[in-house]
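Taking the form predicted alone, here's one chain by itself in structure tokens.
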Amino acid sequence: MKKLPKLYTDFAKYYDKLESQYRDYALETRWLEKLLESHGCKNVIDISCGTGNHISGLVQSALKVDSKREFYAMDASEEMVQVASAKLRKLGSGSEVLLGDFLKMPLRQSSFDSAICMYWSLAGLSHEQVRALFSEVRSILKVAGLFVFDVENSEGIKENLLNEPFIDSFFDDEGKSVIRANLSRKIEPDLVDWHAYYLFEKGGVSELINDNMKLKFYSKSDLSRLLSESGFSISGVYSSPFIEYREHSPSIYFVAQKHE
């Protein structure tokens, strides 16, 4: 497994209100939960969990209408595992979060009937990888098993928040005030440089910590033709929960599903 970077594990606890602003977790719920209705799942994973808001949201709908739906989810932070596995024991929840990479998933061929990986967790993979990811995905789903992903759109790539620094998160937590600046260059036409510079201080003393990655964006078309490549089908492409797809949209989110 490789290095993640340190959004994802050393500042794991701080990740909600890092990222908070990015998504409407309640909004893209809702429409998990309506694809998983309309396709009769009854079991699903969260392949890439991180901390756990998209799981801990539909198992709570699920609770609050006893729906006898089974909810998993794995992650490959052993931090984000943590910070998901307590949101949902406050839930009451009997769901498992497993540790494990999910280019190599430990779990059973055609045990799920939907998985989601949301997010942009495709957002650091090669084209092989994603290949990859879509092979292990295929293998422990059912015949017909949904699977809904978001990714970046490389057609959607805002120039204007490239090669200039902007603090994007400001907050106090436990007596310690926390700043991330971000800033993000392209490389390639599809391939972003994104640092993060958190500044952390508490009783007068500062320090200062940068993290990156390397952020793949993808086409409609590119993912389409792996998809089809590894087994699936497509049922649905969308710029953002329930809106179907516009070019240039700064996301796209797939719905497809194993075929024989």
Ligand SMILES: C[S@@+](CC[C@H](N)C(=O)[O-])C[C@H]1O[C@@H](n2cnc3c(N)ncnc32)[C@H](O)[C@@H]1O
Given for the second form:
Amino acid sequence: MKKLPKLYTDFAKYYDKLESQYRDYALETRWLEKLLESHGCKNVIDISCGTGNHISGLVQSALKVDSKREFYAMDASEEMVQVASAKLRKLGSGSEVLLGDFLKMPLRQSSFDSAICMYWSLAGLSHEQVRALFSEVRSILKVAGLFVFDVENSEGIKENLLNEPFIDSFFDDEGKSVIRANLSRKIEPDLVDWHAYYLFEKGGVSELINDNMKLKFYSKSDLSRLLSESGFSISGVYSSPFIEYREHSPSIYFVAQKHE
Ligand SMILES: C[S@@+](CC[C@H](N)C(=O)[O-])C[C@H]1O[C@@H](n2cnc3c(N)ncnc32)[C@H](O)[C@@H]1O
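After the form predicted alone, can we look at the form predicted in complex with the named molecule?
Full complex below, order starting with the chain above.
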């Protein structure tokens, strides 16, 4: 597997502080909950759970209504698995968080009613790898199983943020100041090279650590084709939770179902 960026490993402990400004996890979780409910899903796996925001949100709402739904999560980063596991333990949930690669799933075939893969987790994958991912997801789903994921939209690249450095985070970690600066450059029409510079400062001593990730942007038509070639039918395409797809939105959310 390709080396993961530090955002998902060394800095997993800061992930929520850095990234939750870009996501409405509560809204996404309500939307996912509605989809799982309307499809009668008895279990769900988050195959790239990160710090576990979606799965813990789903667990929390299930606890309120005494639901029997089962929750599973997986991530390729050990540090993310630790953060997500701690979040679930705090809720008193016995849900398991596995360490695993979604391109080589360590999971039983045809065992899930639904799988989710949220917040641009496909970002670094080529079309061939996306095809491999869809095939892996198909193999763990039961027939009619639901697959929900979102990607960055090639029509929605925020050109105004390219080539301009910007600081998006500044917070305190037990007396240590943490600052993140970003610089993104488009290196192909659908590929953005993102660099992050983390500056740490405590007691007048500073440290600078850099991070990098290639963000691939996908088109609605390419992914629709890959899904249908991989044995899925598409039940809905959205720009954000509850909002039907509109051109040029930054993200595309797909709701697909495994067919026979
Ligand atoms: C942008 S984060 C999204 C995390 C979470 N889904 C969220 O909404 O916050 C992408 C996640 O995908 C995980 N990931 C990347 N490649 C993976 C792979 N091959 N298998 C499983 N997880 C992977 C990363 O470790 C990271 O936690």
